[in-house]
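What follows is a single chain, given as structure tokens, in the form predicted on its own.
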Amino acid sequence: MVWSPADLIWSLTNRAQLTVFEAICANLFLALIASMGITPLYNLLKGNQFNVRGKHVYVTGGSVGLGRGVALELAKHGAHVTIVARKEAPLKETVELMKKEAAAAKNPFEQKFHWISADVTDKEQAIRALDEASVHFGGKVPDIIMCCAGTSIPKLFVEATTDEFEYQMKLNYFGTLYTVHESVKRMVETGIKGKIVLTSSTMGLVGFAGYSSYAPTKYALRGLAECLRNEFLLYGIGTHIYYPGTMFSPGYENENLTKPLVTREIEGSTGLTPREAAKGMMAGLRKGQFTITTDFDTNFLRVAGKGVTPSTNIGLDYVLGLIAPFGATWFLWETNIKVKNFGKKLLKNDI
């Protein structure tokens, strides 16, 4: 039977002259529809899950690129707001923006905007900033803490030092577990129920040529991430991670003076600026998801990678599951001919 639009409404009204296998159909469809309401019904009635309306947000790597869409985004949106990150000259320019942000925004109260240069890599640092951040406070912890800081040195593995890999471990994933570790530490001692928000990247979901140095520790940010998010049951703390595409920011300049071109070629040339990214990041957050996506691609490794994590939308998430394996196979065929012909290219020196 050859079904036509017209002919799933008649069916859902009159089951009773279906066969077996049609009424088992039109109740599976049935219920796959419902599914997909589920998750977008709860979080209607749950709300905004992530108001920082009056909070003090903390955001490491605030300076420039994500850390900087997120920090204007919270000023937007009524928060108090602290950036760390190394250098002085684009953290004031950020607290700057920040204030225009408010301003623009006519939030109806006085909204505290600082700025600490601090090496989060450094483990005094990164607790040195924290202690700073909370003077403005009474000394009380901030009520989230956003982990932006990270960077990316992609190369082919047998021309990356082992000093490369060495330093995005320290950044990307030391520098987000100093500042993590020490901010829930305050939490739970004084009983706040606050949020964690870490940032992983596509690339915390899939590998491929060129990132042998810098995916391992974004995929370390997700294991993180995952046991946090059960752990802090305990304490009534939220854990969230997002994961991000390309985004045109000075560090994505920076990655293309050492990017191969085979790497290039795989993970094309779409993307979106820091600002775009820290909307979608926050929607996601505001809808209380555990794992964030901003573009198809990613959200679509994250469907094909879920193991045992929060789904963003149960009836979605079962449809991506179902195709997942087969666009896995091709994107893993597709990967492989382009780094095979690029081998090829390599031998004739045509590169």
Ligand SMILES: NC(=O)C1=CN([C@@H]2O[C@H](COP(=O)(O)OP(=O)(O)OC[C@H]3O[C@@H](n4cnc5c(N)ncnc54)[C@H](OP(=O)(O)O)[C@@H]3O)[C@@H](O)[C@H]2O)C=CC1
Given for the second form:
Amino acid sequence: MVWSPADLIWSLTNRAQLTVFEAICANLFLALIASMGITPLYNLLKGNQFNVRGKHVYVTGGSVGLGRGVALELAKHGAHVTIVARKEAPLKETVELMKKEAAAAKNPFEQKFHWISADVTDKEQAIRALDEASVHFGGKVPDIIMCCAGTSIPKLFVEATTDEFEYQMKLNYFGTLYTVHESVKRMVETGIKGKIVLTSSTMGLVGFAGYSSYAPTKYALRGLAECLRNEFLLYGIGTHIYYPGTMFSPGYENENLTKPLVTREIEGSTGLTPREAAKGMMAGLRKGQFTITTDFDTNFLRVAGKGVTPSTNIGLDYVLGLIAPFGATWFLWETNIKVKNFGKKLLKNDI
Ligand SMILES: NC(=O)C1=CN([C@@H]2O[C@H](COP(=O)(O)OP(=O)(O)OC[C@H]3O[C@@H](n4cnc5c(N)ncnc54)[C@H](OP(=O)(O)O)[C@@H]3O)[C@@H](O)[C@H]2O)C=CC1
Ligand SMILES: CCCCCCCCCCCCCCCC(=O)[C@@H](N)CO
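Would you mind giving the form predicted in complex with the ligand, to go alongside the form predicted on its own above?
What follows is the entire complex, opening with the chain shown before.
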């Protein structure tokens, strides 16, 4: 008797009937495979969950690196964009690039591109920048806030100063917080169902030698994003967090000046261009993902450290979750060995 999908498939092959045990296993297996289709199917039905066309998007750190990549993607897809950073020259340059991007995309309406010079670690300046951005939109707060400004000063713990710890927390965490806090207050006051996007890092999911002053700032953003995702359901505001791996940006060039050799060895040298990363980030946002990753390792770490967060793909997250502990153990061992070997070389004064 055919009583389940697995029996049906099996009966088509004209073999002997499945035993009950075989049928249970085969059906579970089929259910697992089918579950991998649930999220893609849901996303297909939902369509684009991050439509930026005609929206005003505010990008901190939008002058170079990831932020510039994001700004250009936004320009291409029909958004009005305000970018914020400190140095004027790269800001102006990015505005010109956005104009070119929009012209090439032939969007059938005029897009507004503005730049604002402000230091987001300064509360007053962060608020002033939001005010200035709103001026061109009848005083309305931007619809979408994307926080990309951040920095990393990799060093061995004992070689880093506590000022460096404080500075990175001030920029990566509080620099994000000031902007998000002020803009969400305004969204709530004016009933805007906006979106908030934070930028963490692979180092917001794993920690190893050289990143003790940086990884905690990115873990802090994870904590913030998890609370806000839940709380902002109150207002219909969406919260998302991107965990990029290495991006070959000006910031990356700069951090390599202080990066200990062992840190370089552990993190390897593969990465994406900021534009590629921005494209991947936008793709995740369109699918409505809460946690966005754009490389294999970080996706693995996302699953290994999933905690209590929404799935990116229900079935696939489950299967990857079964393998992840093995990958994590392997990485742990390999990293321990790298650090111990580095220690031996240090003792012999080889480096
Ligand atoms: N590059 C990488 O490998 C990775 C980076 N990340 C994260 O991604 C984000 C972007 O990185 P990346 O593109 O490399 O960064 P870059 O250093 O290349 O660019 C940083 C941007 O932030 C701006 N910025 C820096 N400080 C301030 C400030 N105080 N106020 C306002 N704007 C500021 C910079 O402009 P200005 O200096 O003129 O102010 C610039 O526009 C960061 O949060 C970073 O931590 C995560 C994983 C990997
Ligand atoms: C489940 C187990 C899988 C383990 C794989 C782990 C791989 C770790 C690679 C680390 C790459 C670091 C990139 C981010 C660096 C960064 O944020 C700075 N460059 C800041 O600018």
